[in-house]
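Have a look below at one chain only, the form predicted alone, in structure tokens format.
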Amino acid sequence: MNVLVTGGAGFIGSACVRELVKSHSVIVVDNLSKGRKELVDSKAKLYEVDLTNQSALESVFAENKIDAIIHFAAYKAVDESMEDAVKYSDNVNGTINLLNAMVKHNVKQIIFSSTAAVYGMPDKDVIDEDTETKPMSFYGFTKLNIEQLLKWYHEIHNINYIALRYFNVAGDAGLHYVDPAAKNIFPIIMEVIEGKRDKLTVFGTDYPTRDGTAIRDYIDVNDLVDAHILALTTKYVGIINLGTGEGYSVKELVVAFKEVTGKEFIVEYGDRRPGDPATVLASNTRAKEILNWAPKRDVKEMIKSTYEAYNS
């Protein structure tokens, strides 16, 4: 099968090209703003193209025969989607244009990569794919609109998809990736270990929890990129949630971070951020059913992996 992956240098893009080009012939789109060209395995066939740009993407399409798509590609940061909407709105902006080249070249598949974010905060703690959407950023937003428009292509242009909601992506896939602009806890935890932060702040102590901080679940990169080529070959059309079902507080992370590094760190406690919510779970029934697939990495394999690609 060819498979074009977008985003294909970034984090979990790379990861995925990596396990793809096993087995597969391998085409990258990525305009290389947080993607690494390094990371791209060399079996694979990069074009630094971006989304946004419909003739540069038109000559991907016109000098490849492409199957399927995994469609990795976005800007990501939920602060800073609500400071930008001009920025993020190329989110929805590069898959239409990627959406009419497939229509144009008759490609039937799209496995698209998209988020918690678009559930914005049920008042549930096991979220399953019925939970109603309403996201709570403009990020989450763009993700949720290009879930409809993946919708209506399949209904008027026969376009198969799945949309994969990721809950909290960790981990490394033995690419040695190190995030260039930390918002996410497991990489603001190596900041402070490396002494590039001064400590690390958990905000919030008095969740309804069993020890006051909030849970969230989280999924390791390998596991994603499993269900992302396990996706490749099912005929299941519509979303499918990816996580592990069960929760760390932030507590609970913290001590497991320092058991596995041996390293001590400073962290400071402070009020709650306005939105939080005090568990958030995935219910991966759906997942299980579907695409036979299952986490197999725990957390502190997680913070194993991310640790020894920061010291790399």
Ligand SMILES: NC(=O)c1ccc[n+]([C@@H]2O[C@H](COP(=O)([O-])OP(=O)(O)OC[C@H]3O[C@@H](n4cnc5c(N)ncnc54)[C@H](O)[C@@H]3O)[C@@H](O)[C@H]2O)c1
Given for the second form:
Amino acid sequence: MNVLVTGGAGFIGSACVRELVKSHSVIVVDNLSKGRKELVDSKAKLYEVDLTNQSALESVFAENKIDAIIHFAAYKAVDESMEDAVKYSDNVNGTINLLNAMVKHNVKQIIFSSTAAVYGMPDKDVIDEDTETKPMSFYGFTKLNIEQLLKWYHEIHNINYIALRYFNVAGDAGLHYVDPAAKNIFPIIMEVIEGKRDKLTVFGTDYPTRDGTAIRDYIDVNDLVDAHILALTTKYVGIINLGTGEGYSVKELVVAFKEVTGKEFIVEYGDRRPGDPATVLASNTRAKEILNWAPKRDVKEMIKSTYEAYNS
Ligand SMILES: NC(=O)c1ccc[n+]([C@@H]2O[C@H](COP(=O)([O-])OP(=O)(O)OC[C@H]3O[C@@H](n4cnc5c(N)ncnc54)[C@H](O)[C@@H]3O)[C@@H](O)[C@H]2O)c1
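Can you return the structure of this protein in the form predicted in complex with the ligand rather than the form predicted alone?
So here's everything in the complex, that chain up top.
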């Protein structure tokens, strides 16, 4: 299969390309705003193109036969999206260009990187795909908006899509690269271990959870990649959550980090942050049934590979 991977020079995209090149011909489109050339496997063909540049994108489609697309390219910082809607509107505008090129060149399959951020703050702990979507950031809105575009292009132009809603992605895929600007707790703890921060602040110790701290669903980037490869050969149209369904509390994560890395660090306990739910877990029944997928790596493996990536 000839697979076009947008955002294939980024954290998850480059990990996916590395697996894809083993059995597919891969074309990468990335504007390198965040991604790095050296992360792209040398067997893939890289185009430094911004998806909002319609004519440059058109050239990629004209020069290559494309059977399917995995669409990772996006700006993804929640806070920044609340300050710069113009920049984040590129997520939507770039996708419209991509979909229009698909129509023109008769490409019928797309796998899209969506996010649990489309759910906002649901009033239940375990979130399935039918849970109401109420994004609380412009970033989350752009992803939901793209999901809706995919639905319409499916209806009107028969483009088949799977939108994969990722929960908290962590770990390294062997490229020794973890997103250093990620806002989740993994890089924050790594910065504490490395001495770039003096302590870890845990926000909230009185949540209705087993130890009072917030519980989240962490998924290994390698498991995420597996799901994309399976999605490429799955005849299904719609939305699928990708999470383990098993949560780790912040306190549990701290213990696991200390155990796996052998490093001690200072932990300070503070008040809850407004807008942080107690527990966020994915229901992954659909991913198991439809993709025949199951997460294989646990939090300790994610910590180990993250630690090794930072140290290499
Ligand atoms: N990392 C996570 O925890 C997480 C969670 C949920 C969803 N996602 C989604 O997964 C996808 C990949 O995330 P990631 O963590 O690998 O991020 P990343 O920033 O490492 O990768 C995104 C890539 O897209 C490229 N890009 C951005 N805008 C572009 C444009 N207009 N044209 C061409 N290239 C463009 C960047 O240069 C980068 O290489 C994103 O769509 C993100 O929203 C990530």
